[in-house]
Amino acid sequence: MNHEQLVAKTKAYNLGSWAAQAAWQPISIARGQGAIFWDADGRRYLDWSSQAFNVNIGHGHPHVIAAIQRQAATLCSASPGLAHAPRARLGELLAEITPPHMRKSFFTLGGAEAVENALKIARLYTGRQKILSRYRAYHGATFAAMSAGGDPRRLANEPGVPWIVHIHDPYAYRSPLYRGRTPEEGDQALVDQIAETIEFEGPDQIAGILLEGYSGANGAIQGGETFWRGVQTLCHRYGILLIVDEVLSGFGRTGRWFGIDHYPGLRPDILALAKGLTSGYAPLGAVVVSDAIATFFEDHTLWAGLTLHAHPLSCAAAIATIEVYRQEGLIERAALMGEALAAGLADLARRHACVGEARGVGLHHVLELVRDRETREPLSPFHRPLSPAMAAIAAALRGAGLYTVVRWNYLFSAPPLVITESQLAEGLDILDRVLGGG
């Protein structure tokens, strides 16, 4: 089928997600490799969004490749209740990579499922209720997850579960708490709005404080030092359990292992994991937990369980992709390559009056656009369809052969870790243009 006739089948036998179907016209995609993908009219592609940042290693890694049909040729699947060998390797892997007091792990299919989870782990072993997580913020499209995100596509679905509360977020460009104060004292009193919040609620309430290791898809708003150090703070006086969800900013999309790691010390009860643990390649997530966690499940019961739960195939393919991210050092170059992309976008947001502020780390930025720098009136308003201006900037990197993620007044740059300085320049130099009206 070439381009026109696959985009036709697909649309008369599928639902596109978060789309009304007449207006939903995909690209199509018929193979990859490395940072580049083409459709089915042969017609190449930059990929700089990772597809939904998600294949880190880049399209068509011969090395994932043969660890599926070797493990294909093995055994395809097993009972969730059965030992194998990819199951106990990955498990080991993983304790090898996340911070040392974390040594057990539990498989599901994806990153919403991985934080369904977690949240249940953390209600289980602490025995109380609320989660409080971020108003933007990105968690996943799953009952509970969704509700814990802030995202606004969670409000068509409303009302979700009861028991999350809603947070601010620090966000030193728009927030009015960092107003007149550096973005430290921002994220300190942001902190203390935290504390205030946790005692209205009951501090015997609350489970686990959920947050994205390095904030994704809505925005990188991440905060510092202070925020991050701050928020364990509390959970160390409360005994709240701090949940990182590094299902987009692990497996060096940040230039490190997972976002916490720009965090020295800090310790995490249980980490989210997906995306980049297989780089799409197969299904998988994973939830990490502490040893105090996994103690207390020797003696008690945990509720949770998948039909495909530790899947041989996808567990054989992320093993062969963290042996990828050793072999070729592509976490360490993850971080060297996201000096150039930041300086390169940092010369945009110089040059270009619609840029805001650029931000962001490793291979994960955002640029923020504006309709004027003093105001700081966005290009296309929060928690609404893209403004015309917006949509001709996504049409016109569309049309140039860049595919990136675009929402509401944010332009994402995350391409795979193995993109080229010659690609990379190439992607500078299209947003460079498309910016700039050309």
Ligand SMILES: Cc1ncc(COP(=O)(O)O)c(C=O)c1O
The other form holds:
Amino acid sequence: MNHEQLVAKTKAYNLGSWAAQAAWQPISIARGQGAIFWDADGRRYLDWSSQAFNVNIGHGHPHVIAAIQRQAATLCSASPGLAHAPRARLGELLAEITPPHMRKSFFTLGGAEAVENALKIARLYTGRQKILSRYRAYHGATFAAMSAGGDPRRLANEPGVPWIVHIHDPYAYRSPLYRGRTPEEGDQALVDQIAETIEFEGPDQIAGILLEGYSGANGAIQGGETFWRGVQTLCHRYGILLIVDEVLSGFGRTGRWFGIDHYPGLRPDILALAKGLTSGYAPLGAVVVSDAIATFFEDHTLWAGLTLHAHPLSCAAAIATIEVYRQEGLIERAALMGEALAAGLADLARRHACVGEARGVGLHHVLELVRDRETREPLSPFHRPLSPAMAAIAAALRGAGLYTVVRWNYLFSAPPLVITESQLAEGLDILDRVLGGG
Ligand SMILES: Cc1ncc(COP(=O)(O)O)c(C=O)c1O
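Next block, the form predicted together with this ligand, ref. the form predicted alone:
Now the full complex is given, and it begins with the chain already shown.
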């Protein structure tokens, strides 16, 4: 089937996500290698957002493919209550790369389920109900995860679960809390406001604060040391768990194993993982818990389970993926290439008036596009379809063979960690041409 036939048949028999179906115009994908993929007509695309922040080790990695094939020939299916080699080894590997006080994992099929189970575990462990989470965050599309994300995608399913309380964001570029303040002062004002929210909501009713380890699809709106240390202090003060969603920011995306590794000494109680865990080669998520939580569940039932829990093929894919990160030094490479990407984007920001702010770290960056640098009016409004100007940019990038995530006035740069220097230069050059006289 050529591209056109493939798209027609896909649309005839599939529902696409997050779209009115008539407007859904997918590109096709037939194969991939490293940071490049090709459509069904052989047209080449530079993968500038890793199939949505996912395929960190790049397409077509032979080590992971072979591991999946070997596992398929050995054992494809296991009841969730059984012990098997891939789940045992993967748990051990995660204990090695996550903070030292976290040693046990619960495996799911993806990021949303990891978040769901992280929230269940927090509520079971603390005996409290409420979860605080940010407005500008995305935690997945299942009900509690969707409610926890403050991203407007949740609105279609409102009212969601009733025990989520949203807090504001460390958005130095736009938040009124930061106006007239340095980013550090703004972070402190926000932490003070969160403390007030905790008091109003009843500290003894709050199980956890859920934060992305590094802000992802909502625009790399991260906050600094003051924000993170402040939240940690509040958690300690009130006995609230710090639940960190590393689904997008984990596995090298930010140039460290995890987003929180940018804040040495931070002590999360629960981590949610997915995406880069297998680089999308097989569906898998994980909840990693502190030793204290693991001990609690020694004699309390863990009310959680899934038929496909710790799926052997997915666990084998994850083991091989982690081996690739280690053997090829991809985490360090992401940090290094990230410096080149940040410098290139900063240069674009200097030369193109339509770039209001370039921000991010490692291989996770966003350009925030504006109509006017002084007023900071977004080039496309928040929570609305793309404006004609932004839609034209998205179409031009696609036409130039660069595939990336464009939403609202955000243009993401998050290529696979294996991207080469010349591919990075190619991507920056396409952005430069497309942003044009702007
Ligand atoms: C930070 C974060 N958490 C959770 C999820 C949900 O993961 P999944 O789509 O695998 O359910 C996503 C997906 O984009 C994410 O970015």
